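Single chain ahead, written as structure tokens, the form predicted on its own.
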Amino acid sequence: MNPVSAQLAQAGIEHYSDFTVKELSYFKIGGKAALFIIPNSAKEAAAAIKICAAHGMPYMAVGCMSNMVIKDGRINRAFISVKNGFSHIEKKGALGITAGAGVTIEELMNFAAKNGLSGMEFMAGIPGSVGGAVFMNAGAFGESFDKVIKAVYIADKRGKIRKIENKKGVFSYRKSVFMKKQCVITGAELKLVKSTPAKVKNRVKHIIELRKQKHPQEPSAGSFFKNKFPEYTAGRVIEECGLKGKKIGGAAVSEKHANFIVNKGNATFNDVVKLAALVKKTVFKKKGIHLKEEVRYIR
């Protein structure tokens, strides 16, 4: 037993060595994480981070793994899962919601609709969890999650549990300061506006139907490239370059939406990376536009 596993065991924190993550990821791609840690509280998450940091073990938080392309083979890092131990969700005052990092976006939408709280319907249908949505500052239809975030709760490498208020510099387009902090997001506090359950449910239903019409159903990591340029969307640019349906190995540019790279059944990490590189090279050659990935490569 390695020293990290030994200390985790001593602390009573659930964990597994050489844990296969492929079937847990939305893309259905990935090898074995050196450690897969499942803390049941912010206190356990903080302890796990402190143990990993003390032994120089790279670590990262994972929820639904919906915005990641994970390499095949062994991944020399600890995955700290927030999917099971951080599923609490409750109202905070008249217009607030406090949600654990493991709460799925679908669960969050349902809770908001039930309580007649509006302001984040644009998030409806986005795969993944609250923690991942905060980390990536997820969004759609020109809006981002930080619009409704009041504060974020984290566990840091010193073993401390902290509250980070949403202020200038914490979030930007598909980015957050948490990408550079050695921490695990454990939850978030949201501030919404009053509506009625019927209005919120109808809006959520409409958004989900739009997404189903436009987006592919095959395994993917969601929108692959950022839509940061004002006059074009990545999907439109890629389509105009004639790349819809382009394949490398088991990975393909979706015929339904060109900003999705999908797994046709046997895609590898390298298939996806090579196809993404080809798309970027072709778009730059034909359009003079530099595409940048929205997804995260986990190597």
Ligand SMILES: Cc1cc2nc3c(=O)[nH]c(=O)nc-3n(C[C@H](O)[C@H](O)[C@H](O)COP(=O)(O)OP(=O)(O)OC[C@H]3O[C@@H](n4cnc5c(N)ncnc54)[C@H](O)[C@@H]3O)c2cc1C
The other form holds:
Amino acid sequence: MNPVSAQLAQAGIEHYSDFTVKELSYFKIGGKAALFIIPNSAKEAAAAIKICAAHGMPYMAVGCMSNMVIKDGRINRAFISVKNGFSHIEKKGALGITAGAGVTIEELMNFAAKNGLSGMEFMAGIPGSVGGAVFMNAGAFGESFDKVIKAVYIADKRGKIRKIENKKGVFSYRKSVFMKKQCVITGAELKLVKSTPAKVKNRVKHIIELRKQKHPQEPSAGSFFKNKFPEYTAGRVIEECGLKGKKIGGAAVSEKHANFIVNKGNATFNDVVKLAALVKKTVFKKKGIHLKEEVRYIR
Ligand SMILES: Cc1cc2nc3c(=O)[nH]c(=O)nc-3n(C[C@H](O)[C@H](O)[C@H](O)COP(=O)(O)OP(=O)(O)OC[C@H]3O[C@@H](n4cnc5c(N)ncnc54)[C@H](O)[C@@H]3O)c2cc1C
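Given the form predicted on its own, corresponding form predicted together with this ligand:
Then the entire complex follows, led off by the chain already shown.
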């Protein structure tokens, strides 16, 4: 048993060695994580970080793995999954919700609708977790999650549990300070406005319908490149460059929405990376625009 595994076992933290992540990822691409750790509490997440750090083992938190392109073969990292131990959700005061990092956006929408709390219906249909959505500052229809975030709870790189208030500089478009913190987000406090269950439910339903019309159904990691408002949307420029349907191996630019790279069945990490490089090169040559990835490459 390697020393990280041995210490995790000693601390009673659930974990698996050489864990296949392909089937868990939305893209259905990826090899074996050196370690897959499933802490049951913020305390266990903090302990897992400390153990990995002490042994120089690179680590990262994962939620629903809907925004990742994971390399094939062995990945020399510990994946710290918040999908099991962080699924609490409750009302906080009249207008607040406290949600664990592992709560899915779908569960969050259902809870908000049931309690008649409005303000984040634009998030409906995003297939991630609260932790992933905080980290990515996910959003849609011109709005982002930070609009309703009051505070974020993390286990930091020293293994300390902290509360970070949402103030200037914490979030920007598809970015958060957590990208630089080597932390595990354990939960978030949200602030919403009063509405009625029926109104919130209808709005959520409407948004999900809109997304179904626009987005491809094949496995993907969502919007591949960032938009830059108001200058361009990545989908539009990729389409204008004639790249819809362009294929490398099992990866293709979606015919339905050009900012989605989809897995046609047996795409590899390299297929996706090569196709993304071709898209970027073509768009730069034809439009002078440098596209930047929204998805996270996990190497
Ligand atoms: C079909 C489809 C549609 C999508 N539509 C949208 C959309 O409309 N808008 C949008 O913004 N995104 C969209 N996405 C992308 C994705 O769903 C979001 O970015 C989502 O918020 C990611 O959450 P996740 O739990 O899947 O994160 P993961 O993919 O697991 O992780 C993404 C990043 O967040 C980090 N992370 C995850 N959880 C934690 C945590 N608890 N603590 C610290 N770091 C963490 C990971 O290390 C990784 O770097 C879409 C994806 C798909 C497949």
